[in-house]
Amino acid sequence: MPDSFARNLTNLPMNAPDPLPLEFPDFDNSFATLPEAFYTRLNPQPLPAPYPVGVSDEVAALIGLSPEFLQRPEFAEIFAGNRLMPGAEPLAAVYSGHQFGVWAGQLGDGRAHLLGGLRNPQGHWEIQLKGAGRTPYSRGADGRAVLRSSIREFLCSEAMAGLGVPTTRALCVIGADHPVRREEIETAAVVTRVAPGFVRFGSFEHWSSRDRPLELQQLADYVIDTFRPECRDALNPYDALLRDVSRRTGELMAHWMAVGFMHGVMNTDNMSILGLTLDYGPFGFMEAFDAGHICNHSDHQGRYTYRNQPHVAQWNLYCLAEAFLPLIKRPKQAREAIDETYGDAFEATFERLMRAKLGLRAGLDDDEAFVGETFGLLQQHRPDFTLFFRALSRLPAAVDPQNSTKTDAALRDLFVDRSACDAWLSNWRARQAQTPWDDAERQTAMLASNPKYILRNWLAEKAIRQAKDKDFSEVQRLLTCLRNPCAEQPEFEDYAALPPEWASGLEVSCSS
């Protein structure tokens, strides 16, 4: 614990340890029994007056809350923060990692408490409050967060789950009227994040950084004897703890790019070890396509563009194998452990979602070429990148010539530059022909892989103006929504829309 945060630690309100005598899943805080070098044990900070915001029964159900809990009054104080739930061991961990490229030093949980894990039919699942105040790892800051941020992060968490993304979780987003300084004074929010785990690629970052052997092998013995199991019995369960992330990372950034999401700040101290979407900050997904978009507005040298993560994500990996060399021993080994498995993780998975959603039954050996040529086609004419594949997902896969305009228009009203479209879909037409399918079978399966609701900054933003003025229900009707993106959903079709024209302002930052 630094020493400037220890002198100051007895001034922090806290709240009472009493736990409630509530009705609530046994902890089984695995995280805890590492030793304390791992973390600082601390209570949350209280926050007054707190009310519901956003709550996902789905998470909920996950972690066996009941539906008649999620109503009772103390379900705001326990995920603000106020009051302990029976078993919980609040801590903060402590990590370390690159930042824009460059190395940061430590971090840690520097406004995150986590609360405990448990064991339950479906999983381990870890209970984490954002926001919940100050910890030693803050590095001046407040430790809070604001509403703003905190409605995006718990609506994306669920958008992505959606979309069959891995991902954290979100419980519930609590607010309160405390005033919180950023650009200008907000309120206060605590978001409550359910995940099977929170370590990161800079939790053993840190451990390598100081030549501590002993820890950094405790944390991934942690990780394997926790999470991934099967790895014990390899010759080396280090190198094939590493094998693990590595194809896991290729296989999740496969899924961003199919959906065309954007996380907008992939440091290395928000990759998770185990292959999930972690920490929604800055993020975005892909409206009139741009491969070189920049969805967080303070990556000044565009960094983290969308065409950019796959690769960040692979010098990424390469950071987290430098950390495992104490482990591994060869850094040659340790290098190959990546080599072997990102790029085949990724590409294999990306094949396989971008053939589900060009509607192609069969793989052929020239389908590389095809996905390249699409991706030509919409950085050249920009059209929306969810609604081309969800206006494509309804169109046969043959067409009278005489009709292909009328047939065709959904599509082709998305370019300016119609024969570009029309082109590209005789292309298209003859790939199908090449691996004939049922139209209506076909369709159906597109229809699946192609969504046609996305969390839009636009409708973030909707949402986040109505919960300032303290109408919520915009909040809750978009989480129903997008828990079923490819659902026709005809009471949601405002969703679909392009963006007004009043969103083309909207900037987000790594202060959103």
Given for the second form:
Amino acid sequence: MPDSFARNLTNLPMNAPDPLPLEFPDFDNSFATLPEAFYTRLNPQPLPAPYPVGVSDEVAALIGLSPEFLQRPEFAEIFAGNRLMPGAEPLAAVYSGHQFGVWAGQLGDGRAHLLGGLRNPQGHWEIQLKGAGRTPYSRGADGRAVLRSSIREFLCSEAMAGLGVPTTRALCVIGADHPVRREEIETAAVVTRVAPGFVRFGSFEHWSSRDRPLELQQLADYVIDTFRPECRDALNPYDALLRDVSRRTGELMAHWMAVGFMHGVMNTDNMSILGLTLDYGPFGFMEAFDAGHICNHSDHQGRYTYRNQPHVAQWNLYCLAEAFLPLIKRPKQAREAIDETYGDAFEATFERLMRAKLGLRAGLDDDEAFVGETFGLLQQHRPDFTLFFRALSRLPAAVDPQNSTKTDAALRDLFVDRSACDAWLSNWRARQAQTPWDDAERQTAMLASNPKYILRNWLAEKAIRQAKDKDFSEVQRLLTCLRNPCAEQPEFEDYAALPPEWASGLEVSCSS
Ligand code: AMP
Ligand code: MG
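Next up, can you give the form predicted together with adenosine monophosphate of this protein, since the form predicted on its own came first?
And the full complex, kicking off with our chain again.
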């Protein structure tokens, strides 16, 4: 019996004797096959009297949970961390990282418990509880997450999936009345996250910073064998892995920029090795456009503004490349792995997404300049980013100048200076004329590329306030709406509105 297993026996006897009415597929706990140095086995800490706050039936289906099971009392018990499902081998993983550009040393899952993974026809899914109590990596903190931040992570994970952005998913939020101290006393909640894997850039930095090439290689081999077997065919599989991460990170940044998503804490410990959006904290979606917007109230230097995100991701990739040096050996080669992939992946994906947003049927050489002009207009006049593209989607490519103010009203009304909008629109129409596209077809395509519904802070805040009063219906309604962000959903028309007056001072910080 491994040492740490014996050590953790003391915290094990939480499984109730009666069998769970849960047909759970066989676990495939691949991460737990890594040597014990990579994690600590330990059980979640029970949370008294848990109750479901929000449940994603889509994610439940992904991991094979039946709709009936979601209704059972055991559901909240399991995903609060009070009972283990058969086959679970809970553990907290170690990692390190750079925070706000500075080496922070060892971090690790301070409040996350990986229950295990399973493989099914839809893929490999790992199931992780966030907020289920202290771990050896909690560094003096309480291991808990509050209801507010858990609802935000739950809704945003599913909203991003709805938008087609690579992301970790969220099965549910389970709440409890257990008090948690932040700036004020709040209540505890646990989010169950589901993703192919939770390995971070910082997981690699951890071993290279400790001069432990063996573990570094074991981790790289694990990632390759589990997620990227095609890298094995390369001359240097680690170089291939680094290039894969770099390419996917470039694609991810393009997705974030195209939907106006700001992560808020792009530290290397929050960067997924699989190119997924990971660790939702003080994130935000762009509303009145400002490329310099800081969504994280604790980010005093503005390191993680909207416009900086692609640069920060590249900086983070250089940190990862440095961590890979013991595997790649030649610094020049490690740097090239990023330089030859990241920029191209970002630009190609961003160009594709922006072309779709602008309804450009085919690419022309000048498109980059036109996209630049568009962002210039947005920056100068600050219309709502989402409503701008949504309103544009419905406009005809040609317009009778006599009627244009009426035809273009929905877009023009987003501007104080309507003439600036008119000038840009006439350039857009000139560009449309260069690659003509049937109006109805183009409008359908644009409406499918330009969401109507995003997780605006005021929407999340409204759901959170009601949830604090034990009314969870708004969480579920928002989830339903955000699942189809591009569809017209008349019952949710209000959710597409600009923030109301009461929401103007909303701020989000790292406190979660
Ligand atoms: P974050 O900025 O949320 O990504 O967290 C950075 C590090 O702090 C990670 O190692 C987290 O696990 C840890 N952490 C954050 N909040 C808590 C908490 N309440 N209890 C324990 N660890 C935490
Ligand atoms: Mg984190």
